[in-house]
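Take a look at this single chain, the form predicted on its own, given in structure tokens.
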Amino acid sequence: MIKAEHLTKDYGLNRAVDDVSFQIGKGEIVGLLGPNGSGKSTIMRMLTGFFTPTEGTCSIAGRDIRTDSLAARTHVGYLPERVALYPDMSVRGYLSFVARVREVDGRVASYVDDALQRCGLTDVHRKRIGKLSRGYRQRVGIAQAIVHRPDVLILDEPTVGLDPRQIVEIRSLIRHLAGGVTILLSTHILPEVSLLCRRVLILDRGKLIAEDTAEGLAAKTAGRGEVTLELEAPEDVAVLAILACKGVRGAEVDGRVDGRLRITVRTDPATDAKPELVRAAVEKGWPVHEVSPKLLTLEDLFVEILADSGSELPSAEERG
């Protein structure tokens, strides 16, 4: 449903996207993961026809976005990072306007009703958009992207700027949209892709540096034999007790959180040392608040991927 071949985009002397190729099949949910400035939005704008590639081609449902742009766009729904909403229009009025622009004349009411229902907007359909909360405005943004019932849905940072409750709601909405539509979504948030996506495309500095399943990414983000242990104990004694546990290779104190000692424990990757760590703490009478695989940050993940591939690691200045 989505095919990109050698996509490249230059802004003067700056190369924002550098020879990126990938394919996404019907019904897939694929995440485009990368830090800010990695080229995610530029790729999405090329796929939706907003930008013309400097080099390379892309197609939607078999229609080339450059040579058959109008036909390709009929198959695409797009939520940009900053969607253009009209605050003085009602939700229904705005979606009816978008539906007419999308040329669903004669069926506008049924298409709008369907989008309202799927996005949980039926109860607020008469309200002015400017009076809605940030989360509901984001729902309206998704509704305008699906009102013409596209085959492909492209979502650029769909949860950015939302509070935790709104993020959960929007993620749930995206999951409910899945299956009947192919979804490509961009994010710089690691948990987002594991919760929503089946496959992940990882970008850095405009290049596609890795492709993985959500399960594979989760395994990478869990670190390499490192466990975070949080407990109530004296520092020196706790470190000695941890080092005596089977499968432990080292321990480093990260500090205290609300009076609790937080320790990074390096373990043998082939051994699950967590039960042994808990047992040692319980025997000493130390309350344990957390014992979990240490999660990599997005920055750490990129360093790991680049190191695995043998690529040159970017300097701090290059990474900004």
The other form holds:
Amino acid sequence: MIKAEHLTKDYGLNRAVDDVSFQIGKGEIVGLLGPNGSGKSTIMRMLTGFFTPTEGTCSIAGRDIRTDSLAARTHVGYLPERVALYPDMSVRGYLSFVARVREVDGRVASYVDDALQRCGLTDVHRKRIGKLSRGYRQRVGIAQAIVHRPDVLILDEPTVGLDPRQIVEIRSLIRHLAGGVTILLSTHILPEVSLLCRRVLILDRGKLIAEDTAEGLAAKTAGRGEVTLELEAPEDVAVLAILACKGVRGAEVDGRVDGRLRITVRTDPATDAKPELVRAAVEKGWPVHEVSPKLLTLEDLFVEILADSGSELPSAEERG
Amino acid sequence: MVSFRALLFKELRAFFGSPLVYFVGAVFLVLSGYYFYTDLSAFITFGFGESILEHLWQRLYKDVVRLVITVVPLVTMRVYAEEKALGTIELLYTAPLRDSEILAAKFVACMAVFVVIIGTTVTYPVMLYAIQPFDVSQLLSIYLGLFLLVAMLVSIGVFLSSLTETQLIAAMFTYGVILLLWNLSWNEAAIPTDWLGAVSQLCAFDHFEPFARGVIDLKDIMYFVCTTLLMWHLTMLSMEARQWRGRR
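For comparison with the form predicted on its own, would you give the structure of this protein in the form predicted in complex with its partner chain?
What follows is the whole complex; the chain from before opens it.
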């Protein structure tokens, strides 16, 4: 449904996207993961026809975005990173306008009603957009992306700037939209891709550095045998007791938080050492407050991926 | 075509659904009514029995043009600058619309505002005609000149609006450019003699003047049409600049 071949985009002398190729099949939900400035939005803007690629091609539903741009755009629903809304319009008025501008003719009212209902906006359909909360405005943004019933949905950072409750709502909404619609969403939040996507494309500095399934990514982000342990215990004795546990390769004290000792324990990746660690602590009578696998941050993940591929790690300046 | 129509109606709703156009229209009507009153008084006092074209309509419509110059930036400032500031321009650029259709919808909507505003001035000659009939053919020349002039001024305003996200900057920039273009050759003593011909060719006033005298010259029509087309072209280039600028 989406096909990108050797996509490259230059802004003057700056190469924002460098030779990126991928394919996304019908009904797939794929995440574009990368830090800010990695080229996610530029790729999405090329797929939506906002930018023309400097080199390479991309097509939506078999329509080339360069040579058959208008036809390709009719198949796409797009939520930009900064949700594009007219604050003086009512929700219904805005969605009707978007439906018409996306060439829905004659069936506008039923398409708008459907989008309102799917995005939970029926109660506020007469309200001015400027009066809505940020969460509702994001819903309107998603509703405008789906109102013309596109085959492909492109969502650029759909949960950015929302509070935790709104994030959960929007993720749930996206999950409900899946099925029949091909979705490409970008994010720099690691857990988001695992929660929403089946496949992940990982970008760094404009290049596609890895492609993985959501499960593969979850395994990577779970860390390579590292457990965070927080307990009430004397430091020296605790470290010795932990090192004596089966499957433990090392332990490093991170410090004390509210009097509790926080230790990062390196374990054998093939062994789940958590039960053994808890048993040892309970035997000594040390209250345990936390035992959790250490999750990698996005930065850690990049270091892992680049180390795996043998690439050079970018300097702090390069990463901005 | 469905997309173009939708955008055009949206633009028209944005103008006629906002109080700005009504405030601008009201001020325009009050001031043009005042000019009509004072110019008619002067005509009755000093020019009665003389040419009504020379002594009334020419004066009145030059005053109207001064008002139009003040009003154009207020109408055109929002067309692109507001879309850029809101981010909604991205919605338009990714809709099945050509850049030329976006420009055409915005330009036509602006022109519709001015057709309505300037259309109200027709009431003055109509009132006078009801009292004392006169030759209306020269008035048609004036309205043709006004239409072409407004099209050019609007195209300048639309272009300058496409360069910025700030409406006030767009308005001030537009006002400066069109005022300069209107007044370019007013102080002939300040212009070197060799340049006078060229400057006069660039001056909008010098090309509107013949229309106000009832003379329709192809040279003047071409001036307004070509400048309008040039501004459209520059606006298209400004829209395409997102390709290398990397932003809206």
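Under this definition, the rigid core comprises the largest set of C-alpha atoms superposing within 1.5 Å between the forms. These numbers come from a predicted model, not from an experiment. Numbering follows the first chain given and starts at 1.
Would you say residue 70 moves its Cα by 2 Å or more between the two forms, aligning on the core?
-> Shift at residue 70: below 2 Å after core fit.
Indicate whether residue 279 shows a C-alpha shift of 2 Å or more between the two forms, with the rigid core used for the fit.
-> No, the C-alpha position differs by under 2 Å between the two forms.
Classify residue 266 as shifted (yes) or not shifted (no) between the two forms, where shifted means its C-alpha moves by 2 Å or more with the rigid core superposed.
-> No, its C-alpha moves less than 2 Å.
Where the core is superposed, what shift in Å does the CA of residue 256 undergo between the two forms?
-> The alpha-carbon displacement, core-superposed, is 2.9 Å.
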